[in-house]
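This document opens with one chain alone, in structure tokens, the form predicted alone.
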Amino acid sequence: MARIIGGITTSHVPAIGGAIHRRLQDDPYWKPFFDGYPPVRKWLAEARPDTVVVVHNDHGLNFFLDRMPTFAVGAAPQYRNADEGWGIPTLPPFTGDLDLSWHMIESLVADEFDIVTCQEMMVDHGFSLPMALLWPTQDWPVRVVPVVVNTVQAPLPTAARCLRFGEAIGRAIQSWESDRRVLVMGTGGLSHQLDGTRAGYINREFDLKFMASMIDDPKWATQYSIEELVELTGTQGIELLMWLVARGALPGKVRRLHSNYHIPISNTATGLMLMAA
């Protein structure tokens, strides 16, 4: 059976792509952020995952407000990055893991999650930038399965449902008859709000409690409604739902191998965690 080797959660701010392109990794503004990733890359070189399940949100590249699935799973042989208008150079395409995609889809439907199956899908910065942070040479030594969670158009899935969705993904991976080593990654957040009267809002205290809960008590955030989470973290801070999905996929207790928290990057509190399953 396939083995889940660990999980990574990381932010996916579009400005990161510009900083990578301009080689600003050692710039004083960016260095505390980029310095968080070498330990994760070292672990990846040793752990050698074969496939990465990337849980992210779509920013209008595939789905817009008139067609917004709650959960979607990619089942394409290849995923291309496209221009979103941020001025970020597009990245090389990603090779899909079709066998795992279809196994996950069948298992999730059997687990009573009504998902959208995408045999064609593009990937935006929510997917591509975390991959570039982990593999900066952009040669992608892994296959991928994209999983999209709605964090844009109400009604959003509750935190509790996202955790259960992650648990169902974990069961699907572990029941897959394969010897492949699977990494689960959740992207987005942490607290930030890009618009309205609270533009620039960051809640450091909540962010750090949430990161701690990922190790000790993954159900902690499920006590809050979506409206309460938006109040606590900002409109776009609700992207923490992808972190919950990724954490739910990890079997049993986990160990924190590395973490980083830095503010601000483009008015966003950025977080990074590496967890061993």
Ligand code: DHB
The other form holds:
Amino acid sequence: MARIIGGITTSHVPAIGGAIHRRLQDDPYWKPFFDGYPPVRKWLAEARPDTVVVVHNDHGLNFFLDRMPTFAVGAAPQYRNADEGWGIPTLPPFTGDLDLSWHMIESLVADEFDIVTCQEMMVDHGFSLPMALLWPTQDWPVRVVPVVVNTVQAPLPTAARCLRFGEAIGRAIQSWESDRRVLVMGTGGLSHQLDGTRAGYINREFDLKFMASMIDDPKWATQYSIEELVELTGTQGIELLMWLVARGALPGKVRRLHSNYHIPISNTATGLMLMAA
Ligand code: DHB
Ligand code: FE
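Write the structure block of the form predicted in complex with the ligand for the protein whose form predicted alone appears above.
Now the full complex is given, and it begins with the chain already shown.
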């Protein structure tokens, strides 16, 4: 059976793509952010995942308000990135792991998660930039399965539902008849609000509590409703739901191998965690 080797949760901010392109990793503004990633890349070089399940929220590149699934799973041979209007370079295409996609889709539906299956899917900065942070050469030595969770249009799935969705993804991966080593990623957050009167809002205290809860008490955030989480973390801070899905997929107790927290990148409090399953 396939093995889940660990989980990585990270923020995604479009400006990261510009910084990579302009090689600003050692610039004083960017260094505290980029310095979080080398220990993760070192771990990846040893852990050698074959396939990555990338839980992210689409921002309007693939899904728009006319059709907005709560949960969607990619089942495409290849996933392309495209211009979202941020002025960041597009990245090379990603090769899908069709076998795991279809196994996950069958397992999730049998497990009563009625996901949308996408045999074509574009992947935006929520997917591509975390991949570029982990594999800077952009030659992607892994196959991928994108999983998308709606954070754009109300109603959003509750934190408890997201954690249970992650648990179902974990069961799916572990019942896959394969010797492939699977990494689970969750991208988005942490606290940020891009618009409205609270634009620029950040909640460091909440973010640090949330990061700690990922290790010892993943149910902690499920005490809050979506409205309370938006109040606490900002309208886009709700992307932390991706972290809960990824955490839910990790079997049993997890160990924190590495973490980083830096404020701000653009309008966002950025977080990074590497967890061993
Ligand atoms: C920013 C953050 C995001 O999560 C996003 O999707 C877009 C922009 C930002 O801070 O600029
Ligand atoms: Fe985002």
